[in-house]
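A lone chain, given as structure tokens: the form predicted on its own.
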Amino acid sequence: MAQWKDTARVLEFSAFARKGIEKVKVRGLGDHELPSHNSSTPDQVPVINLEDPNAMKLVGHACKTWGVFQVTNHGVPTNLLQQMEAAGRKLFALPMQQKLKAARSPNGVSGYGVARISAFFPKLMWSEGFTIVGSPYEHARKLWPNRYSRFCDVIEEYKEEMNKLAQKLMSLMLGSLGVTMEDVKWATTQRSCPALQLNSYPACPDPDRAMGLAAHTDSTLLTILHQNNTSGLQAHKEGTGWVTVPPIPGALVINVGDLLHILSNGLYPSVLHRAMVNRTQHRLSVAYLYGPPSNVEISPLSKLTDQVHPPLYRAVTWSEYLGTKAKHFNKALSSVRLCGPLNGFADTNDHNGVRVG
């Protein structure tokens, strides 16, 4: 049944594209209530150059501040992030009954699909995505029998280099509150588990009438986005509201997670961000969703409390928080929390008072 839905819902997003957006809204924008852009804020994410000696101490600086930043010279070959947006062109680009034939199975996490967060909203949005955990091959061998070769070698590659950059933040991210990776355990010793989601956000014909992937923040330890050239993704910051992340050639944007956000004891927010539609242009996003191993318990780091700063959250397995975000979305973090913030000591997070339909 749950496999039916998925697809029904599928098949009446792609009606919708054909069609146009006359039908299409999602919860909280009514005809009179369009999306705030902020496109004139002063407010910049920051663009950090990991080559920067100053680089730990930019990149703390980003995380406390606004929990999502883009970073330069990181290390990932541009052909590589070229192939992988072209190889995520030709699988939307596929007739939607050959991408229904790698569609995720009911209880599933890997396949084609429309996005998870929609169950928490009524009206559809205008995005399609294909999530891949562990091999890519069974679904690729689905997409294309006989040529699936050369779209896994890619995925298997991208992965590969999107590790080790997720290794190299997390040091920094780490070293600017005074820790070390030798500090998390498992950091060092457990091999971690990531998801590859590719998302498509086709030309909108009213984009003030739809959006493309409603506000959320991810269920991770740290995410690392490629985009293409088309502007859409846009982050909340508080005191500001929402401001575009504009696409800068070879730079990648990195979003701090749930999980992150417990390690650190609330002191790295996990940022709510949004994908916004364009009128004319097709936006493809690659995100890298970078977790721990699924039954390694996360919990405030030991460094980072005391009698004046306590934990904050209980320990919870990336697993068991993935079910209570399935359950409770935006409240995940609430459900979680041990204590209210004493002292001064902000929990900069769980995102209750910002809309987002």
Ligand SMILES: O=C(O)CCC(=O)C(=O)O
Given for the second form:
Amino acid sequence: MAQWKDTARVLEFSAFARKGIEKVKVRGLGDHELPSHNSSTPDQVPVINLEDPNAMKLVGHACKTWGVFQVTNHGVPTNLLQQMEAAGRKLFALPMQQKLKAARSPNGVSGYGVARISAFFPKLMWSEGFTIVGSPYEHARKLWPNRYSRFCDVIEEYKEEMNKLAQKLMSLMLGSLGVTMEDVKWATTQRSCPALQLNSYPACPDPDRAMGLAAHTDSTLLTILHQNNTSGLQAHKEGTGWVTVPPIPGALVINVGDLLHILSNGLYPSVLHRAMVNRTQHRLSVAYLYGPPSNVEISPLSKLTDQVHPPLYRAVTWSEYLGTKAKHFNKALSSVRLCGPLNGFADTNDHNGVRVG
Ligand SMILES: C=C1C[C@]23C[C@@]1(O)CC[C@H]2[C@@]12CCC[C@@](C)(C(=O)O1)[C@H]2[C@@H]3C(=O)O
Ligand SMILES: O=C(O)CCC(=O)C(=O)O
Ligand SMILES: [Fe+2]
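Moving from the form predicted on its own, what structure would you give for the form predicted together with the ligand?
Time for the whole complex; same chain goes first.
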């Protein structure tokens, strides 16, 4: 039943994309929150050169103030980013019936389908996705029975490079809080099981009435996002509103996720973000969703708590948190919170007043 519903939504999306919004009367898209274009604001998402001697300080500041930043000189080869983008393009260009052979199963995590958060929204989002957790082989074989190895090789190499970058970023993010990777035992001794999310946003005839991916925070420690040269990603900053994260050739976008928010005891807020669509250009993004090993409990670091700063969140494993997110979506973080707002400061991630749907 759940698989049928997912498949139906993908087919419905496919009909939207083919015929254009006007001709499809089944569902409207107009109720998704529209962009608040705010080009006059001086606020820009920070861009950090990871080879800068001050990188640690800059990363810490960006995490505290934005929860999102872009990185250059990150060490991931440009040609690998290009190969990954080409692999994503090839996948989404397949006929719908072929893509559905690798559809995500009802309780599965990997495969082709609509965004998981779609379940919380009455309107369709103008996007399709492909999630890879663990080996890509099983699904790739269904997509290209005879020629899947190239796709798999690119995925494996990409995951390897992303894992190295994620480790480097974790050490900068924690270092800036006075915490070393050795203080966080699992970070150096155990490997995590990240997810790779390929997102495709076809050109949309009426982009102001559609939403590519509705506002959400990632349930990760951090997310490394590669976007093609079509803009669409927007981040929300308290007091500023929605800000476009412009594509910079070769740069990668880093999001603070909910688990880093918990680990940092709220010092690094997870960023609310969304993806808009474009009238003429197809947009593609690849997100590397990095979290802790599945059996590890994440709770506020003891170095960051004392009597004045009590732990704000209870311990939670990544898999438990993903389950909570699947059930409570944007209330997930509050649902694992221990104390109410202190001294009148609300949890930055309650996103009161920001419509996410
Ligand atoms: C590890 C994961 C994070 C994610 C759920 C997933 O199991 C695999 C897909 C991820 C993704 C990507 C698009 C946005 C998001 C909210 C979604 O619906 O699927 C995230 C999930 C998340 O971070 O909670
Ligand atoms: O496409 C984008 O820019 C955003 C994708 C995203 O937020 C995600 O995959 O979690
Ligand atoms: Fe995201």
